[in-house]
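Below, in C-alpha cells: the form predicted on its own, a single chain.
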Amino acid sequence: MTDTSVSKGPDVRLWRRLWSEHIRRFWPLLVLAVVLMSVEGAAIGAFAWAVQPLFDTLFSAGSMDGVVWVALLIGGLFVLRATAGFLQRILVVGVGMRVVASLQTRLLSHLLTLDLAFFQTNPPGALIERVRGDTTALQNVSSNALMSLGRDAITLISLLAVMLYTDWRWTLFAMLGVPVLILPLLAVQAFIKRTSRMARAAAADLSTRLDEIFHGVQTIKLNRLETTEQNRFHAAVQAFLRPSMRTRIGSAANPAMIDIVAALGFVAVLYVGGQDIIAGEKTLGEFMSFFTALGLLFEPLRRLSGIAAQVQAAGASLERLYDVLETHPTILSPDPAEPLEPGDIVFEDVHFGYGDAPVLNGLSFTAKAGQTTALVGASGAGKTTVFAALTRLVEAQSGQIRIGAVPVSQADLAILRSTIAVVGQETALFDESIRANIRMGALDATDAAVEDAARDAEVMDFAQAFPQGLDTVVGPRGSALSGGQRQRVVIARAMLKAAPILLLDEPTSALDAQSERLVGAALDRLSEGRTTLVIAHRLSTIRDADKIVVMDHGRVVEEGTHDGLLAEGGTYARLHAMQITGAEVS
C-alpha cells in the first residue's frame, strides 16, 4: 500500500468514518432497531421484578389466586420480549446487508481507479480478500455486535436496577470479582486485534494462491504438479490456521473469565443473602428476584464480553479496507486538460524504470499518423513499456511522449484511452456472451455494428456454428474459444471501437497457420487508415510495416524499411537471420 497512516490512526477515528460514510443514512431503521431492543432487553428485567411477588404474596399464602395473573404477565413478557428480538433482527441484519454491498461497491470502484503499479504489489486473491472476506467481517459486526450492544446493554441495566432495587450490599458482593478482570480482558483484547491481523493478512495470501492455483491448472497438469501445489497449499492453510486459532482461543477467553467472576458472585450472594433471610431481614421473594437476576445478568455480560472481541476483529478488517481506500492514483487527467487531435506519435527522449531496474533509456522515435510502425528486438528491450507509457498505464519518469502538438500527460485520461485500441497477446475476455464482450468496445453501438465488426473480424464464421450464435458465453476468460477465435473476438471488439490509433502486441504469437491467416486479415482490415503501432517477435509478420524501429536496452539502435535494414546488416539483419535459421533447423 502506499498509504499506510490509517493503519497508525485509533480504531474510534476509522469507525466514525464507517457511520459517516456508510452507516447513518440508515439512522431511522436503527433507532427503530434500538427502540425495539431496548424492549427485548427490559422484558428481562420486568421478568425478574415479577419473582419477588409471585414468591411473597401469592406462594407464601398458600393459594393460587393471583398466579394465573402473573403467569399471562410473565408469559406476555416473554412474547413481547421475542417479537421486539426478531424485528429489530430483520432491521439490523438488513442494514448491515446493505453496508457491506454499499462498501464492497465502494471499494471495487476506487481500485480501479488505481494505477497499473498498485496491482502488479497486490495479488489479485489478496484484493478479493479485502474486498469480500474484510467487509463480511464487517458485517458480522454491524449485525451481531449491535445487536448485543443494544439488547444486552438495556438487559443489564434493567436486571442491575432490580439487584440495587432488592439490595445493594448484595450486589457489591455479586461484583466483588469484576475489578480484578478489568486487566486480563484488555490484555485478551490486544492480544485479539493482533492475531485478527495476522489472520487476515493469511487470508489474503490463501486466496491468492488459490487463485493462482485456479488459473494455472493445465501448467500444473502438464507439469504433474499437483503433489507441489498441493504442499503449498497445506503450508498456506497452517500459516491460516494458526491465527485464527489463537484469535479464537482470545475469544474463549472473554466469557470463561466472565463465568469465574459469575462463580463468585453467586457465592457470596448465597452466603450473605442466607444469613438475611435467616435474620428475618430479608424475605425468600427478595432473594429469588435478586437471584433470578443474578443468574440472567451473566449470560448478556458473556456475549458483550465476546462482541468486544469481534470489534477487535473487525477493527483489523477495518483497518485494512481503509488502506485500500487511503491509497490514491498518481497518474490522473490535468485540469484544465488540452484537446486531443489525431497526429504523429513522438517519443522524445523518454526513460522510465520500475523501481531501480531502468527499461527505457532515452528511447526517442516518431510513428507518422496513418501508417504502421512496427518495434522489434529482444526480449527485454523495452517493447510493451512503450504502450503502457503511451497509454499512461505507467508514468514517463521524463522525456516528452506526444500524440499530435499535445503532450500524452496533458490530454484527459479517458479521451486519450478513447482514442487508442489494443489487441495484445493475452485476450481479455469475460464471462459473458460473444456480443457483449464485443460491445465492450462501444457500449452504446447497436446491434447492427457489433454484427458488422463481428464479421469484419472473421468472427461470424465461427460464432455461427454456435446454437446461441453471437449469444454464446464464452466462459471464465474466454476459455470455450479457441485461441484464434479469441483473438478474433477481441479484434472485433477495436474494431468497433473505430479508435484512430491502434496497437497490436504480437496478437498471432500463439497462434496456429490457420488462425494467424484469419487474424492476420482480420488485422490487415482493422489497420486501415489508422496510425499502427506493432510490436513483432516474428519478422516476418512485419514486411510491409511503413518504418521498423529496433530496440536494445530501452533505447533505438537502428529505423528504416525491411530492405533498408537488412541492407545496412545491422541487429535488425542479425535478427533476421537468426530466426531464418531456427526456422530452417525446426
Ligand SMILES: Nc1ncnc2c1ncn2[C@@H]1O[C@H](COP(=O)(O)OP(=O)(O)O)[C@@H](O)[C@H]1O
Given for the second form:
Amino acid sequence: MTDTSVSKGPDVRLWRRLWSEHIRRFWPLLVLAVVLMSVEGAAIGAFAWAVQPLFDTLFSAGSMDGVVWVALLIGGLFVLRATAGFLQRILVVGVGMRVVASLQTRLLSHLLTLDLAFFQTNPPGALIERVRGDTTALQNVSSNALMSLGRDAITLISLLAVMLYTDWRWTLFAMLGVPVLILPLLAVQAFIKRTSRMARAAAADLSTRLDEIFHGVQTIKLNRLETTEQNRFHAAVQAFLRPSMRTRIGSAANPAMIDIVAALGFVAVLYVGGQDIIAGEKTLGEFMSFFTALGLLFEPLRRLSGIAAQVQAAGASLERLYDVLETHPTILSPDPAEPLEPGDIVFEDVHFGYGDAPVLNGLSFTAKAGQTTALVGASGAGKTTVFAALTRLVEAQSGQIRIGAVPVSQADLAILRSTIAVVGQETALFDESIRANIRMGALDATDAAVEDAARDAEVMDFAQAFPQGLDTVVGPRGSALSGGQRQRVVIARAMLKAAPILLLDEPTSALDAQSERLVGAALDRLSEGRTTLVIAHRLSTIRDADKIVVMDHGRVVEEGTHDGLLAEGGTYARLHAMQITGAEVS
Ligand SMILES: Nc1ncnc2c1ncn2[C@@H]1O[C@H](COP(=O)(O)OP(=O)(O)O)[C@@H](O)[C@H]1O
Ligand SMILES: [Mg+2]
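Return one more block: the form predicted together with the named molecule, after the form predicted on its own shown previously.
Let us now look at the entire complex, which starts with that chain.
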C-alpha cells in the first residue's frame, strides 16, 4: 500500500477527484438542495428582521390587525423553513447514498483487478472495512458538512445582514471574540485529522480480527483459544476506542469555543446597545431584532465551526479509499495480445521469489500436450508456485513460460485463464448452492450440462441424498460438505469449464481412501485428453503419469518415468522409498 502520510496538498486533489468521478453527475440535484438550504437559512434571517416592526410600529401603535399579519408571516416563514429543510435533507442524503453506492462498486471492481500479492498483504477484514466503513464514514460526514455549509452559511449571512442593517457598530462588538478563536480552531482541526486517521486504521484492524476469528472458529474452539481471542479482540477494540474518543473530544471542543465567543459578544452588545437605547439613539424594536439575530447566529456558527473538523475526519477515509484506487495491478494483459494455441507447456529457466526469498530457481521442464505430467517434491519445493506462475497469479521474474509457442505473459489474461482449469489446495467453494458452485466453471452452461458434470465428478451420488439435491447450499467455504465432497464439486466445476489444460494441486491429499477412490475416478475422467499437470504425493497418481518431474528448492532435479527414475536411484527413488505419501503434505 502506498504512503498515506500526505500533507495538505493531496487532500484537495482527492476531494476534487471524488467530486469529478462520483459526485458531479448529481449536480442539478445538489444545486436544488442548495437553493432549498438558502430558503431554509434565509427564513431565519427574515424572522429576526420581522421582530423589529413588531415592537416598534405594531405594539406601540396598538394595531392588533398588524400583529396578526406579522404572526401569520412568522408562522408562514417557519412552515416554509420546515418544508425546505425536509426536501433539502432528502436530496442530500439521497445523493450521498448514491455516491457511496457508486464508490463501493468502483472500489470492488478495482480491487478485483489487483495482483494476488495485494491480497496477501491486505487482510480481508481490512479491505471490507475500506469498502464498507470508509465509504460510509465519508458519506455521513460529507452530507453533514454540505448541509451545514449550505443552510448554516446562508442563515449566518442573512442574520449578519439583519445585524448590520440594525447597527454595524453593535455587529463589530458582537464579533469581538471571533479572532481569538482562529488559532485554537486550527489546532483542533489538525488534532482531529491525526486521530481520525488512527481511528480508521484501528477500525480496519478490528475487522481483520473479527474476520480471522469467525473463519478460524473451529481452530479456536479445539485449541481452547476463546480467552486469548477475547483478549486480543478487547485490545483491538481499545485501540479503536482511544483515537475515536479523541476525535469526538476534538469535535466537541468546537461548539464549546463558539459559546465562549458568544458570551463575549452578548456582554459587549448589552453594554454598548444598552447605552444607546437609554440615550434614546436606538429603539427597543431595533435592539430586540438585533438580539434575536445574535441569539440565532451562534447555533449555525457552532455547526459551521465543526465542518472543518468533519472534513478532516472524512479526509482520513478518503485517503484510505484513494490509497486503494491508486494502487495499480502489475499483472496485466499485453496489448496487443498473441492468440493462444494448444501445445506443450514449457518452463525455461524460470526465476521467481516472494520478496527476497527465491522460490523458483531456474526451473525448466516441458509438459507435453495431451499428456499427464506429475510434479513431485518435498513440501516447500515450489510446486504450487509453478501453477501460480503458469496462470500468472504471480509474474515470473525472469525466464519464460510458454503454452505452445506463446509466452503466457504475451497472452490475454482472460483467455489464458479460461484455457486452464485448476483444482487447487485451497477451499474453493462459495456459500451458494452446489449447482451455482459448479456453474462457476462456465456461467452460460445449461442445467443439463451442470448436471452432467455433477454426475461425471461423482457429485450426484451425495447430492441426491440431500433433500434439496444440487440446490443444497454448501455453507461458508463449503463447510457443510465433507472434504471429499467439496473436492468433487470443484472437480465438477473444472469439468464444466472444459479447458484444454488442467492443473491439479494435490487433489486427493486431504481425503480418506474411500473418497480418494471416488475423486480419483472423477479425476481420471477429467484429465482424459487434456494437458494435465498434477502435483501429487500419492504413488498411484504419480505412477500413472506419462512423465514425472522431480523438484527440489525451485529447480528440476530429475525427470523421467516411474520405472526410469526408480532405476536411477536418485531423489525420486528416495521419495519413493518413503512411499512419497510419507512426505510432508504441503
Ligand atoms: N504468499 C507467499 N508469500 C511468501 N512466501 C510464500 C508465499 N507462498 C509461498 N511462499 C513460499 O514459497 C515456497 C514454495 O511454496 P509452494 O510453491 O507452495 O511449495 P509447495 O507447493 O512445493 O509445497 C515456500 O517456501 C513458501 O514458504
Ligand atoms: Mg503446494
